[in-house]
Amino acid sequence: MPESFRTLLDKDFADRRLIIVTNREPYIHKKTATGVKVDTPAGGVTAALDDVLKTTGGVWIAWGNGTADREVVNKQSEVEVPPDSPSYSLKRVWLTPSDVDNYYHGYSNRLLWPLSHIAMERVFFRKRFWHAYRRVNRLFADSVLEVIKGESDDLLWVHDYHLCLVPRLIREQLPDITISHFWHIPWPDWSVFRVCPQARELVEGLLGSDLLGFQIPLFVRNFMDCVRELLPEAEIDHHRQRIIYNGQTTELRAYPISIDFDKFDKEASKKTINRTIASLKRQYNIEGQFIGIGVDRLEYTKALIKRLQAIELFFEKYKRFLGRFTFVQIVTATRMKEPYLSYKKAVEDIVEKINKKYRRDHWKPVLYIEKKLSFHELVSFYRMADVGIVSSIYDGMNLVAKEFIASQVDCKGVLILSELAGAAEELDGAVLINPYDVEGFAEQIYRALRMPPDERRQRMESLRALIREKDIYRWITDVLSDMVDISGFKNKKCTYLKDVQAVLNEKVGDRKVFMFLDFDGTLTPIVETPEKAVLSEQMRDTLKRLSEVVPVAVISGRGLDDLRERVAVDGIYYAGNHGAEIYDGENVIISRETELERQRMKELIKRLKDSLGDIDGVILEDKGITTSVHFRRVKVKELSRLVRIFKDIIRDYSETFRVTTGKKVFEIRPLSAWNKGEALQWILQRYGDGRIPIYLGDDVTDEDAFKVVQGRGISIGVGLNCRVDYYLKDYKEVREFLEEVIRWLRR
């Protein structure tokens, strides 16, 4: 477990739970000939919230579908686990055959699983499957407001598509526990979800969360688009991507999951590893092979049909590689019903006809392996493997394809990935295929194959230091360090400032003021691009008779010739680069700067030209002082490349420069360079007088500023942000604000 999540479990969870909710259980309890026997279902993300309540404590509620759970039970359905040392209860929510039937089998994996993948032939609904759906989210609910009793220190994270009402019904109830909900598989864009019959009852239900996690940004513009649709009357805010439905707040957020990279890592490193393949190559006659490898479960979403028929496609294209690579096939078969066994007929009917028309002696082209592998012979499949395919239709993530490159520690394999899988927005360095491109497909199953070896390991090396780097653990600590901080907001910390007048009187009384203003997203609101940025004539006006009245400072990351440009009001301060460079009315300050940061600076701006160039949508904005590199019109699948390519550059001036991440930007300036807070207490020191400040500021690069206001001032966060005293919503009401102030102190 990293040090870093083992401290945010224990500097923040220490006086509150945690409680998760999820359709499957962590420790199931089954009957056997000799006795009762515990099974821990496999998957990393189980695994991993499991060592969150083992060091938190907590309560994790679930459906108990073991032969042997209700004997375990206490009389409120709980029992500690895990069962060798117990450190959290585990709830179970009970469900009769007619509700597993409808509510699972019917409504979640007939209806919302082939929606949420665009299988739209396979979508299927009935009356009954909605009717268990909601009265088993109700049992849920139930559940959990029997573990919760009133107390809204606990955090609350719910988990997938099984569970959409659940985050409404528990807000109607406890209307400030803070509610987190996990969305782990797609979310379709409006054309596609419209076909739902209860499509606004889902999206209200998922609005009782206060915060709501997709696996990639595409899928929460699609989940905006259709509140935009659903609900009119919500208020929509794409820029900090946030809702307000019926006075609740809802941010959204895309937190890529990932697996536990050590786990696999440190099993593919093993020693005894190597004899393992050697083992199962012989059991499996697959010595001296090219050997290509797939994972999946037996669902159509995995497009195992596509994979054979590129497959049967390659050995008819590329004839001298019959006998010489072998596709193995593993699969598990999770959901035995219609049309899930069908699939798995047809999926057996291909590799059939496949291994009879290629067949060759001992050898056969598909290798079809149906049966639950131990964990180190599942690692020891993914290391041998020359090439990993995972070929998904349409994917949340797809955590195959990085449990392949964890086990990779030869980086001899290329990994073949479905564009149209979550996981091809991270994994640059994969080898894309479009599934419905047999040809296409087929022939980068050739040129995998035919890679040179320093590429492959100059690929897969990347792959790998992604994954290490954006596991599970750091998964969970992103949310749960959002949660944390959304919880400390709603316990009071930051308070929506209403009656402007009241807190004036209160916080200054007779003292005097010192106004201090961020531009972007304050004073203007968020545009596309920095030069689209337009202060309003009203907005200016506001300005100008606020100066009359009290001093103003308008301190932006904006160069200074720039942010004077666009306020264009005389007689107030401007603190241009984040505060690096200031015009007091008369004379331009320049904070401290060398002259071999200057030249630094210039040769890092040339090879940020040079390397980002080509990734449409980049605007790289030289500010003389600073640098400012923005990528909010960059494409989505561009993104984890421009992040990568950036963050190799700038390692190389980390002894020069400093980075912030703002919204959509790098902001790259002096280590010896101001910053806002710095620029806030020069100005005040020097024209202040012993006046308060007033800060207000929207975004990460205004926390510097908010620092030095801190016990002294009043900080004003525009959006919500739990580290000032007080909130507003918009930059419309900043200027609402400035006009309140100006009526008070002209009184």
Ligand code: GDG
The other form holds:
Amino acid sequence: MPESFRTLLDKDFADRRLIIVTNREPYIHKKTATGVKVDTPAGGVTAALDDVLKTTGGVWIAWGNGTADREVVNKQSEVEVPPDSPSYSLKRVWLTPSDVDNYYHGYSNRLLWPLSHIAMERVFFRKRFWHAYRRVNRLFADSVLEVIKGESDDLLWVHDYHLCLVPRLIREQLPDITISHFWHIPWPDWSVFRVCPQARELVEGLLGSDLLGFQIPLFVRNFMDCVRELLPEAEIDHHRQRIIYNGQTTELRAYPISIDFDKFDKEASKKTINRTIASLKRQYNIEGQFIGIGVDRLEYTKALIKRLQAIELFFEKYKRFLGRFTFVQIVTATRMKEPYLSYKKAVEDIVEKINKKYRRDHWKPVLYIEKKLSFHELVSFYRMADVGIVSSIYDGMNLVAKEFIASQVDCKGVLILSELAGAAEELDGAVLINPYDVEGFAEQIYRALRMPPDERRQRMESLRALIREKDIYRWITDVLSDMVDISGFKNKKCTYLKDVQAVLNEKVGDRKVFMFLDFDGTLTPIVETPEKAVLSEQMRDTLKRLSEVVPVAVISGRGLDDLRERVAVDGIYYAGNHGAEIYDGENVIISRETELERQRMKELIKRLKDSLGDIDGVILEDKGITTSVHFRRVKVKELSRLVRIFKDIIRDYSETFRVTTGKKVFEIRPLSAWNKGEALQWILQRYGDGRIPIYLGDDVTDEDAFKVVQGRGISIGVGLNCRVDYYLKDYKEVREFLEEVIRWLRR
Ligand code: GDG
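Alternative state: the form predicted in complex with this ligand, after the form predicted on its own:
Once more the chain from above appears, this time first in line as the rest of the complex follows.
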């Protein structure tokens, strides 16, 4: 675990507990001939969450399905883990065989799993599945309630499709607790989800959460569409990705899950790996071959049959690879009930068919290994492969794709990835395929095998840089920090601003005020693209009259000139570029250091232009104080060169500028440039004359300003009902509010 991550955990969890709820448990106690044995965390995600709890302490609640699980727990069904150095409690939920059949194999795996993966033919439903699902979710919720009693700062993190109802069940008992739910698989669109007989109950269950996490933005959008159809009474804010239902606000976010990059990278770099690779090749008789690899649970959504059909077609089309290429398919059998038993049979049949058709002497085209590999063996297979194949018909993320990348330490392998897997959203540099287009798939295998070494290296280097940065610890940090933030803001209650006159009388009284207003979303409605935002004539008129009775400043992320043009009201203050540039009616004031940094920025832009000039598609947007480097149009094979050059140059400026990465854009901004809060403070000190600030804003970038206002003025969120003293619903209410202020000041 990285040190920075440990520090964050120490800080945020010093006086609160983290409670994790999952279907599967991190430690399984099993009876063996020699006594009770403990199986340690299997998957990467479980291992990383286990790492977190080992550091923070807390409780993990899960189904106890080990044969000796009951033997080792106390009266509360808890056991301290890990067994060798206990640091947190594992609390087990007990299920009957009928629960397992109906809740797990039934509702979860025969309805929700295929439905979410749009495998409609496989969707199967019985009423008893639902009854058991409700019962078991209630058991999990009761278990949580035994752990958290009454008011508490604890954070509750529930996982996956087995436990949709838990958030609402907990919320009903503990209105103030902070709950997050992460949905690991795809969320389908409404035309698919409507098939679910309990669609409404499931969505209502999840909306008991404060924070709902999905793998990619598409699933967030799909979820919002389903809520719109199912719960017409819910307020949905698409721009801020927030839903208010039954008085509960739920924030929706995409957090693409990842892997422990360093762990794979280190294992793949070990000296012993070459020996293991050589011995595996000898054992399986694949020496001197081009090697393709697939690692999957025996699972129809991973499209093993389509993949094997593509392999068959590949050999049919490109005969010169007969005897020279072996596809190694590693499978682990899970959920061994129908329809998985039939699927297993179908996969084995097609493997046999291909091998029968093309087998020669000692060579066979498909090597099928049904075995749970050790970590060392798994990494050895990833590293020896020339191509890694992931062909899912739909997938939340797909960690195998990322593991293959992290194990490719010598950058010679190519990742072939289904464009329908969540991972395809991030993994620029993979060769994308559509698993339904078997012919195109076969051609891409050929392309990957023929790809020149330079291109392979470039693609793999940029993929590795991405996963190294966005690893599993970054994923956990992102979710936990948002939970900590939400919990902090929740504890500070805020109210809907209804009686403006009463609030002003109470909070301002005889004192004088200074109005600060954000622009987009506060004075204008939110529109598709920033260019389309227009201030209405009515609002302009209100602002003019307001500025006659009180000093007004408009503070925005837009460039200063753009902002002034759009507002076009004289006699008010303007702050652009998130507060880095201020116009006081006569002069433009720039945060002092920023002026000095202008020269550095010019020099930096020149260096970037000179060095990146020959890469097609790079766009440098010079915004004066800040600069953006857009690379959306840059070819994949050029990306790693671009990133390398950019990072080399920017390193020389690390004491002056900060770089943030957006979607295919680097934003460069002086370290010392003012934010909205600092701009507000500067204006208030200079021109405020002891006035009380009232700040209205709608966005995360307004939070710096809200913080400055806290305790000395009034913070008002537009569409935000947390993080502020009061909230208004939308920009229309902002105008009514400003009219009230004018009336109050003229009273
Ligand atoms: C769900 C979502 C999402 C497999 N065989 C062996 C082995 N494995 C490990 C792999 C990998 C894991 O199993 C499979 O991960 P996936 O991401 O492909 O898939 P799901 O189980 O379907 O998980 C998925 C994930 O949740 C996380 O949110 O990415 O989209 O469907 O880690 O390495 N590991 C070892 N030996 C094997 O033989 N050691």
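Take the two forms, superpose them, and find the largest set of C-alpha atoms that agree within 1.5 Å; that set is the rigid core. Numbering follows the first chain given and starts at 1. What you are looking at is a predicted structure, and each value in this text was computed from that prediction instead of being measured.
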* Does the C-alpha of Arg128 move 2 Å or more between these two forms once the rigid core is lined up? -> no
* Please check if Pro693 moves between these two forms, taking a CA shift of 2 Å or more relative to the superposed core as movement. => yes
* Would you tell me if Ser87 moves between these two forms by 2 Å or more at its C-alpha, with the rigid core held superposed? => no
